[in-house]
Each structure stands twice: as structure tokens, then as C-alpha cells.
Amino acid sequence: MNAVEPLIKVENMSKSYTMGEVTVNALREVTFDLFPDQVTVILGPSGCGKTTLLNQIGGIDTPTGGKLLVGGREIQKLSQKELTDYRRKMIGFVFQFFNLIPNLTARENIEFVLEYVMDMPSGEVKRRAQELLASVGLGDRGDHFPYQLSGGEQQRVSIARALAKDPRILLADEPTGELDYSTGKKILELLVSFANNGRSVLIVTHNKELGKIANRVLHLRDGRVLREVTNERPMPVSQLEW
């Protein structure tokens, strides 16, 4: 049994959607914990509920059954202000489809988070934004707008923007899906190194190889966790092949 307190506890969590006369059960009694200083990978095919699960944990949506506990408090019982504070201070989100602000440059997308979400002094904003762009290999692309960037470059800007918040929990939806092999490994090294000092990274993917670098792997199918595997010695990203 893990002696460390989890950052988030998911207990028999379900999520259903009603479309006309049809009810879709996207998640069915999912149970697991997210621990600090760990990388957790959730594996499963398209349509198995991976993104829905991230949306519940990220406070973008709320469960229809079970519990999602953060610091002992249920997400469903948070006020709108408390939920906003939770998303702002606790969660960083790497979206599968980037969600960059189209009329801001790559640098400005990151500066927006630093200035208006993190309240960073204006004198530090540009320096930190450039550091983050460099960390994802885009130090020379800061003045480009999203439409001027490839899908892989937009993905990297999205990752840099999420890291700008220095969140306790980083949620990444297929973070290497648009990246070539070499760049993907560099980004994974960045995400793995981020999971320290009490922080946690949760990656959802269909790529089974990514499970090798995780401390824990959950296999999701048809909205259910089929099994959970613990890796006592995760593989270094440098040795990963896919």
C-alpha cells in the first residue's frame, strides 16, 4: 500500500451523456489514485473514455456518479469560484487539439498564461516565455502565429503553455500524437522530469510503448479500468522505441 497521500482520489466515478433517447456511458465506476512524483499512463483505444476521464479530473466537466476527491473535497461540491481556482492553480492541461489562441503568437499564448493566470511581473514574462519555448525546441518560433506552425509545433506550444502554470497535476491528452520520433522523446523526457517536487503527470494515449516510462499504467476499455500495473523501475525515455 502506498504510504504517500494521493493528490487526487477517483472512486467509482461514472460519466454518462444523454443524446435524445440514447444514454452513452462514457465512464463506468472508474477507481484509481494520482500520486505525487509519479507519471501515470492511461492506455486504451479511441472511444474508450480517455479524454472524458481527463475532462473530469481537469474540472472541465463533472461526474454523474461516484466521487472525484481533491484534498478530501469532492469536485461535484465545489462552487464555481472554487472550481475555477482548482483549474487555475492545480491543473495544467495539454489538449490533443492544442486549443491555442489563434490571434496570438506562440510566445503571446504563453505570456498570456504567465501574466493573467500566474500574475507574474511583466518584467519576467517575456524571459520566462522564451525559456519555455526553448525547452520544447521552439526558441526561434515565438513570433509565429498558430496557423504558421505545423501540428507538431502547435502541440509543443501547448505543452509549454501548460508548463507555464507550474501545476501540481499535468494532464496530457496524446501529447506525442503530432510529433516525430525524435521530438516526441524530447517532450516525454520533459514531462517525466516535471513529475517531481510533489507534482504528478497523467498521460492518456493509445500508444502502448509509452506505458514503459510510467510508474503506473491503467488499461481502459469501454469506460472501465480493466487492470492497473505498477512499474517499480520505469524505462528511461532514452531507451524507448515505438
The other form holds:
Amino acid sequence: MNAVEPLIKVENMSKSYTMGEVTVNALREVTFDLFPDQVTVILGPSGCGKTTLLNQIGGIDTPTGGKLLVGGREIQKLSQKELTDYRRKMIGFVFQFFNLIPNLTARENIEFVLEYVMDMPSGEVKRRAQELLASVGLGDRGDHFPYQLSGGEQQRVSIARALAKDPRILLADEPTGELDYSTGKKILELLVSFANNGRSVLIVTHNKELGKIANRVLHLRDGRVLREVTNERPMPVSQLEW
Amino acid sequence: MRKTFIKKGLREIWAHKIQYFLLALVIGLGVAAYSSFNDFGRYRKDGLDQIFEESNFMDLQVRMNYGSTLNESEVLSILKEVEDTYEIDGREMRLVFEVFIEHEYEKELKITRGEVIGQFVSGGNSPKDDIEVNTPLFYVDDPEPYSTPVGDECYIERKFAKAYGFDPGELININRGNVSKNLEIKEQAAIPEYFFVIREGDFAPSERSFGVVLLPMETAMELYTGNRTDQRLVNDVVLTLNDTGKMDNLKEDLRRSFERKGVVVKFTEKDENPSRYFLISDYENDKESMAVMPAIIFGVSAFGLVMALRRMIRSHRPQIGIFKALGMRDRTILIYFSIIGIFIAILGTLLGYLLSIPLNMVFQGLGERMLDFPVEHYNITYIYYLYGAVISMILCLSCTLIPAALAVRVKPIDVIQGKEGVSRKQVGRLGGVLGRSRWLPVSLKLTIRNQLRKPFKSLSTIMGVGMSLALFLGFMMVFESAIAALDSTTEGMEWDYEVMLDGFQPETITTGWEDEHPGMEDVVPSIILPTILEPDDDAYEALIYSPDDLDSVYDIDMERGQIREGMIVISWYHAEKMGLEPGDTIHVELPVLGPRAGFRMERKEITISGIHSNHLGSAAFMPLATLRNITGLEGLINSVYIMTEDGRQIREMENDLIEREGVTSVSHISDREGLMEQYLDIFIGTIAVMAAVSMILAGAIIYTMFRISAREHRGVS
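For comparison with the form predicted alone, provide the form predicted in complex with its partner chain.
Following is the full complex, with the preceding chain placed first.
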């Protein structure tokens, strides 16, 4: 039993889709908590509902059953405005395919969030964007457009963009899926380093090795949590191999 | 507005520059059409107001009847009596009389009927300097003056001069009875009462068959009396009034005053002047179509824009999903799309302004051809361009914001993962049938199913393409029809000469014409009567043509029915308007000669025997005997048609006929064709411009629609 109050409580959450005449149950009564200062990894094969779970927590999709509690409030009962505020203040998203805005440079992709999501004063935007780019090792690549960056660099911009909001929870969908080994490790180091000061990182992946760096690992199969494993001593990313 | 948004908007536009340029072109064409057409309408209206105002166009013309004249002093005393009571601002006393103008044309002698207007002009002055009412040459800063009032110099009406190529310095010979004078042309002049050369009773403009010559009173008197004399005779007075509200009383007082001098006068008020009436009614007729055409263009361009932007915003929905996932507020997303809308509006408006330059040049040319002398400089009325910009801005903003507002309501995940827009609907029964049809190629099945899955999207594309094509084809058809109407009008006229008579003359007027003129093949007496066709409560103007031998004069293309004694043939246009068919009856208002004397207008019920499709506008046909039975015009005619050998022009015959008593004009078919072309000039010109604009519009809309479709199928956001 963890004495710390969870950031998010997931209780018997379900999600089903109707595709034509077929109903697909992507999530079935999933229950777990997301704690601050922790890295949580959700492991499972393709199609097991990992990304669906991430999307529910990120507030970009809504569960069809169960509860997703944030600060004691059910996310399904939030108004559109409150949901937007939740996504704005609580969540940072790192998409599997980066989803950078193609006609903005790396720096502008971050500035865009700082200006229009965080309402940061114009004078500070440039400085902060440069800081964020430097923090992901791209201080000199800020004027490049996404198509001029490698996959790893795009992923790092995507992380910097997520960090720009200084969210409480960072959600990363297969953050190493498109990356080579060394770039993947760098990205993981970045993500893990974020889980402090009351912040939490949730990574979904099919790569079992990534479970070793997590404080907690949830094994997902066919939309259900098969088991939940707690690592008292997570492995440092530098020792990780796959 | 933060600069990242602007940068992003600009980059978005640059990334899809052709598409955005075409969208801007679509709205730009609407702006250009709206601004230029309204500006042209304003130019025509202001141009007319300006020429009538600057030329001090008369409020009232007093013409002495039956060849009466009075001395200048007598007329002056009459005018002095009423001057103060009726606040007469300006007056001009003139001596107006008919003449023959002899001149060389195509190396042959040409005689034309004309009119001399003798005016009081001091020596060394031009008609502009001294003429207070109906001022000629008002548009010239420093017109050439008469050398002396007795210098045998004249100014000649501009359209007539242009038709026959008279230039300053040339000589023309003016005849009145036995008096003949050679006059040197000082300048061509626009004469206010003949801005458009049409006389009372004319059915068509007569600038080639009626020349007006301005002379100083002294020279006019010499021509009028045959002697150089100090006497000054007046038979025509034109007045401008400070207050036209007392017009009826003024006319009554003037009538009595002139009657006391033994002179009967005829009054013509400003709006009764045929030239002014024609120009204003021509403008009024065109006004509605001129307002409708740009509205249609703007409407189609707006529709094209709505459809294209709606589709384009839809293609941006994954990006909207990402914005939302990042926590961006809906309001901020809408502001972003409004920037794109504003960019398109600004670009479109600028393009519209650029496009309006050539449009304005075309319209300026049309406007100048209409009046044939320089009026107001074709300047821009900024308000229309401002309205165009505002409409463009509203359209672009609403076309971006409405679909964007719909897009931000969706769940981010749906648009990010592309589930949104992928129809969950079944392909339907038809789709199912197609699926089982093995004989259909897969590509065709895919196309049909795509259309069935997203019927609104398919329909909007089809509508956009269809409307723009329909617009282009519509204008092309109107253009072609106008040209065809001109051609078929010409083809429908079998006559070579149309001779108009002074009122009704005995049919015997044509006796001996054929024998006297070699080359003249046939002479057909005729009556042409303006009439009102009145089915029930409606009323339509028409001209009844009743030549003695209809078949030889007009090639009537009968659509239904036939020409029959005792009945009338009406035009297809009238039949459509009034919903009439052969066998129906119609009320026709006609002048009927009473048993004692004089005409009275009567409504007669006549059966329709046929409907013709000749493009003669409002023409109706009736056998001459029938018309005579109805009207009592037995033995009388008001026009004559002449057929010549091989349709050739015989100048000698023209000159002989025009000088005969009772003949007012002799027009060759080529003159009529030229006049009709001129008459339809603005209409055809306008339609041609619209066809060109709509062609570009159609191209832009179709290209944009298909480009967006192609992008959608590539899955590019």
C-alpha cells in the first residue's frame, strides 16, 4: 500500500468500440493508480489496449465504463473547458509518431505551445524554448523543420514540447519504437529524469526490457491487467540493453 | 496576434500555395466582378446625370407648330412675362428647321435629312460660351470658336459625323428648298437633345440618317430665308427652371401667350425628350441584369469557397486533434484558422482589385462607346471596393471558422487516429450489390463506394464543379444567343431598304418609284405600328409589322401556327411571357382612324394565328389588309420596303427618295445592322466579360476541388 496520494486513480475502466456490426472491447475493467515521482510502464503486445489506456488518461478519449479519477473528480464528468484545462495543466503527450506541426521549426513547435497553450509572455517564450531544446540536446537544431530532423531528433522535440507545459503527468506512447538503440536510451533517460518533484511518467511499450527502468509495471493482455509488478530498485537507463 | 500564429499561417499558405492562390482567385473574381460591375453601373448613372447636368439640359422645350416663327423680340417679351413668376434660370431662343445635308461618302454623293439649330452666338465665341441651355461642347475646355457669325461655319453632331467620317475643316453642303450653302465644319459636337440620335416617332436610332448642324443665328437666317438679313426669327425655345413644380401653370401661360401671337406651340418636358428617355430607359433596363450578374458570380465564388475551405479545414482535422491533445483551447484554435481565413480574404481582395483593373478598362471602353464623347473620367468608387473587401472578409472568415468550429467539437483521438471521417456507415444496399458484382472493376467499385459513403462530400464537389461550369456555360450561352440573335435578326430581314415616311401618307406615294430607279426590284408599302399587347392585366410593348407582301420583306421563322388573315403572329418571347398559344386571343391597343378625323387609341381583341421565333425582340406580324380592317388606315402607309437587284446599295436612289416630300429616312440594311450591333454593344460586351470571368472562376473552383480531393486521398494533412 502506497501512502502517497495517487495523481490518477483508474477504477474498473472499460473502453469499447463499435466497428460496423462488431463491438471491440479495447479495455476491460482496468484498475491501477498513477503515483507521483514514479515511472510506470505498461507492457503488452500489439492490440492489447496500451495506447487506448494512454488516450483515456490523456483526456483525448473517454472511457465507456468505470472511473478515471483526477483529484477525486471523474474525468467523464468534466466539462469541455475543464477537460481542456486538464490536458493543458496536467498532461504532457509524447506521441509515437511525434505529431509535430510540419510547417513550424523545432523551436517554433515549442514556442507554439508556450504561447498558445501556456499563455507565456512573448518575451520569455524564446528563452524558454531554447532552454527546452538544449535540455533535449537539440540546442543547435532549433531552426530546422521536422522533415529536416531524424526520427530521434523529432522525438526529442516532441518531448521538449511536452515538457514545455511542465505537466504533472508525462505520457509516452512507444517512445523508442521508431528509434535506434542509442537514441532510444537517450530518450528514456530524458523521460525517467522527469519523474521527480511530484511528477509522474507513464510509458506504454511492447518492449519488455523497458519494464526494468520502471517503478511499476502493468502487464496488459486483451484489454485486461494481467499483473502489476513493483520494482523497488529500478535499473538505471544506462544499464539497460535490448 | 502572436507572431508564431502568423508564421504558421503564412507557412501553411506557402506549403499549399497553388491551392490557396486558386482559392484567393475564386474570391478575388467575386470581388472584382462585384466591384467593377457596380462601379460600371455607377459610372453609367453618374455619366448620364453628369452630361445632363453639365450641359444644362432643358426642363422644357417650346416648339412652334406648323412652320410658325416669331421675331426674337416677340419671344423675348413672352418669356419676360413669365420669367419671374416661374423662376426661369436659363433660356435659349433658337431657329430650328429641317434641311438636307449633301456630302461625299464612299466617293458618291450622299444626301441625308437633317436639322439646323440656329443659335445666338456672339462673334468669336463658340457654342459652349454663349449657349445657356442644352449647351453643346460642355465637355471641352476650350472649344474652337466661330470666326464670325456669318463665316459659314458649323458644328456637326458627333455620331452623324463619325458615321460618315466628317472632320474639322471639311465642307458640307446644306440645302433648304432652293437655298444651298457650303459650310466649313469647325468641330464635332455632342448636342444634348441628340446625345442618342433618335427623334420623336422613330422606332430605332437614326444617327446615320439624321444629321444635326449647329449654326450662328445669322448664318441660320441666311439659310432659312435665302438672304443675309438682320431679322432674327425664333421657332424653338428651351428653358431651365429653378422649380419644375409649377410646370403645368407655366405651360398654360406660355400656350396662351403664344396663341395671342397666333402661334400654336408644342411642349416637350425633359423626360419626354426621346434621346434622354432612351438613354435612361436603356440604363434602367440594364441596371437589374448588371446587379444580378455580379451577385451570381459572387454567389458561385462564395459557394466554391465554402466547399473548398470546408474540405480544406476537414483535411486539417488531425492537426486540430493534436492541438487539442496538447491542451490548446478551442478559442485559440479558431483564432488560428481565422488567420488563414484573413490571409485568403486579403490575398483574394488584392487579387480582386488587380483583376478589376482590366475589367474596368473594358467597361470604360464600353461606357465611352455608349455616349461616344468623353464624359466623366472613369474613376473608382471606393465604396464598392470596400464592400467587396468586407464581403470577402466575412465570407472567408465564416468559411474557415464554421468548419473549424465543427472540427474542434470532435474528440481529439478520433481525428488524430483518423477514425473521424472514416464512415462507420455500411456501404448500403447499392454498395452491397456492387460488392457482389464481379463484372465491375475494383477501381470503379472503390469510386462508387467512396461516393456512397460520403454522399454530402461527393455532392458538394459535384455542386461546386457543376455550378461553376453552369455559370460559365450560362454566360457563354447568353453570349452566343446575343450574337445569334443579331445574326438571325439580320437573316430575318429580307429587305434592302427601309423607307420611313412622315406620319401616314397615301399609298400612292410610291407610284413610279420602280420605273424611276434602275436596280430597284420591288417596292412593298407597309405599316409599322407601336402597340401594347394586353393579355389580362399585363401589358407588353410590341411593334406590329404589316408589309403588303410579308414573305418578301421578312423571312418569318414560324415556331407554331401560321400567318392568317384576320389574325396576328406574336413573338416567341411574348408567347412565353404571356403564356399564349395559337388560337388564344389577345387585346391589342391600336390607333384607329375615326369616321370624321383623327386617331383614337382602341383595344381590339385579336386571335393569335402563330408564334414566330425570329429574334426581332418585340416584333409582331399581321397581314396589311387585317391591320387596315382594324385601324381604318385604308390606303395609308407609314413605311416602304425596297428590294434591289442583288441587294446592292444604290446611292442615287437613296438621294432621290430622301428628298421626296413625306420621306423622313432611307436606311440600307447595313445601316440597321450597324445600329443593332451598337445597340447591343454594352450588353454583349458585358456578357463577354462575364463569360471570361466565369471561365476563370470555373477553372479555379474545379482545380481546387480536385486538388483537395487528391490530397484527401493521399491522407496528407
